[in-house]
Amino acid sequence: MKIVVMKFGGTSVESPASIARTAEIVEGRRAGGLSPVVVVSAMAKVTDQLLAAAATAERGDRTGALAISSRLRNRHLDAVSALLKEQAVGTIHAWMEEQFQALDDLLRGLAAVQELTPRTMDLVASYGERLSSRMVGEFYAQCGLNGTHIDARTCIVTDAEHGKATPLEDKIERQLRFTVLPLVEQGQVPVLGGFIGATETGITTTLGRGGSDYTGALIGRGLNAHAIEIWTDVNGIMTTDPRVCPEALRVKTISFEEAAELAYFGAKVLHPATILPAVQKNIPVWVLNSKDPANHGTQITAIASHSRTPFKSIAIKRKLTIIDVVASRMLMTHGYLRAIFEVFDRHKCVVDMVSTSEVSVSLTVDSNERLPAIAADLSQLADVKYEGQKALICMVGENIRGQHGIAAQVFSAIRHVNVRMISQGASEINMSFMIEEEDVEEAVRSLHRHFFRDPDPEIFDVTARDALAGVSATSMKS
């Protein structure tokens, strides 16, 4: 039995037509001899709206919060009516009404006390996946796919760090083998919501935004899956963001290590935590497009094929801030760096890059409302200043290891751009640097032109680019 875990993102289940398309994809996997386990996100934008409802209630605006909930209720009820046959609609409508009644009661309570705790935020945010997974499971059952809905909170066991809970992988594996595996062995297609879990005492948690990818990988690990498929609305991992650089190419194959670097440094197609569970069991991960299922997407494996092109992809991370900590007498003092990082730890603020000189430490972080408090704490140790509106460019590729002259090529390609910080990762597969946010798109286009002028066709999909070039040439002749 070859289990394939198929995670469908919010845009893949955003409408009845999209959900029907996922059913065709799942049926194709079954026809190919695979046993699917399906993980779904909330319908597109639903989690954002749920969080907006909670924030509105916290301000005491009960009417506004309930209005958001009402719109979500109508959207889900309409989707059920479009998807399911008449005899099933009444049952699911009644169940959904119960869920929205519970949500509305929760919002009324929030509006009364005007206090939104992380635990309550997780509970509100969980409704999107709970609703979509039940709806998709019922539709798959109707389609003859033997769809069976499973509440992910019975399988994804986590700690109690609300907002970004840590999965307890051994307990998850035990629950999956008890709850999900028997259904797969019976030929059923389990459907679970991503992003959500629960503590050992049953309190609802979430894995953080984008956590449905992570759920898929955890389930793949726990079931020793043959493959994990992340279905989204793009044709896999690209050489850079095609909205910035229309000449971006699809990457056919990439290593786990390269994909993890890209995900961490801003590539939106994959959640950063997705890779680790797959690496632990050496399970290949595919990134695919539910709107173009014939496309081969990107395969992520333990060891990728050698590429004559030094870099695989260029990632962008925007809205960053550089913090400079200057203390000429204390920089080399024992415990000084630890004291600096303890400040960031207290504020739960992740540091992206670090650079040191004789008298200062420079760090980059996501711009957020905690920066003044972080700067105030750091000022107890040294002089502090910070600059916002920065962007990080991260260039990733295993083929840069040991190559001479790569840095010279990179900075020659962007010699017209002021570089603020430079870092080469300890992994030796990425080069990162910080520039002004207003310069980032021009810099990426320049880098892409230089390094992907002659891409390796074994690694990159050049056919789409060549076809576009052919169309352009024909248009010019006519």
The other form holds:
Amino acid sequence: MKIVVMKFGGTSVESPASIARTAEIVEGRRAGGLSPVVVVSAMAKVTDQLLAAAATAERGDRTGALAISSRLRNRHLDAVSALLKEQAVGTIHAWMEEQFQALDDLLRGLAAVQELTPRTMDLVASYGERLSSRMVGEFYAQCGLNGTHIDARTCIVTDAEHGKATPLEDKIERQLRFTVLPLVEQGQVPVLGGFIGATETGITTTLGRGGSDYTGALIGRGLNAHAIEIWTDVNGIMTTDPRVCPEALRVKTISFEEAAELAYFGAKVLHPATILPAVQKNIPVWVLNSKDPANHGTQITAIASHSRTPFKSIAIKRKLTIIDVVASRMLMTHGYLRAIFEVFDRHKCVVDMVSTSEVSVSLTVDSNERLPAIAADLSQLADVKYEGQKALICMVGENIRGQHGIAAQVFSAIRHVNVRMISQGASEINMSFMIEEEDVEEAVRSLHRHFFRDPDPEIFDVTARDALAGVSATSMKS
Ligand code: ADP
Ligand code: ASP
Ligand code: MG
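Mind sharing the form predicted together with adenosine-5'-diphosphate (ADP)? What's above is the form predicted alone.
Now the complete complex, all chains and molecules, led by this one.
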């Protein structure tokens, strides 16, 4: 039995038509002799709206919160009416009404106490995947795919770190073997919601935004899958975010290490934690387009293929802050850096980039509401300044190892841009630098023009670009 874990993201289940498309894709895998296990995200934008409802309730605006919930209820009920046959519509509508009643009770409670804990936030956010997975499971049952819904919270066991819980992999594996595997063996197609989990005592948790990819990889690892497929709304991992640079090309193959760097430094197409469970068992991961299933997508493999183009892709991470810690008094003091990092640790704040000089340390972090408190703690140690609206550009490729003159090419391609911090060397396969957020799109387009003007056709899909060039050449002739 060859299990394929197929994760469909928010845009792939955003409407009845897109859900119907996923069923055809799953059917195709079954016809190819594979046994699919399906993981779905919430319908597009639903998690954002649930979190907005919780925040609205926390401000005491009960009516506003319930209005958001009511729009979500209508969207889901309408999708069920469009997808399911009459008999099933009644059952699923009744179940959804119960879910929304429970959600509304929660929002009323939040509005009354005007306090929102991470634990409650997880509970509110979990409704998106709970609703979508049940709906998709019913639809797969109805259209002859043997779909069976499983509440992911019965399998994805995590710690209690709400908002970004850590999965307990051995327990997950045991649960998957107990609940999911027997169904697959019977020829059923289990459908689970991504992103959500529960503690050992049954308290709902989430794996962090974008976490459905991670669920897909955890299930792939736990079931020893033959492949993990991440179905999304673009043709795969591209040379950069196609929303920023429409000329971006599909990367045909990329290594685990390269993909992990890209994901960590902001390429939203994959959740940063996705890669590890797959690497541990050497399971190939594919990124594919549910709107164009015939496209070959990107294969993520253990070993990078050689490319004559130095970089594989450019990632962008926005909304960052630079913190400068200046301390002439502490110059060379032993334990000084540890004291600084302890402050970030205490506030559970992840540092992306660090650079030190004789008297100062600069660090970059995601802009967040804890910054004033972090700065206050740091000011016990030194003078502190912080500045937001920065963005990080991270250029990734195995082929930059040991290449001369790459940095000169990078910085000459963006010579008009003020670079605040540079990092090369922490990983041999990435070169990162920090600039003003307002300059980021132009800078990425300049870098893309420079480094991908003659892409290696073994690694990058140049057919779309060549087709365009062909069209313009013909129109010039005529
Ligand atoms: P899903 O809902 O399927 O999980 P996401 O919105 O999380 O999808 O991720 C897909 C989006 O990631 C794309 O629409 C694209 O704009 C963005 N993206 C950012 N960087 C890249 C990249 N290097 N390659 C492909 N997509 C990227
Ligand atoms: N629905 C969740 C989110 O929007 C998880 C995911 O889509 O991967 O973050
Ligand atoms: Mg995603």
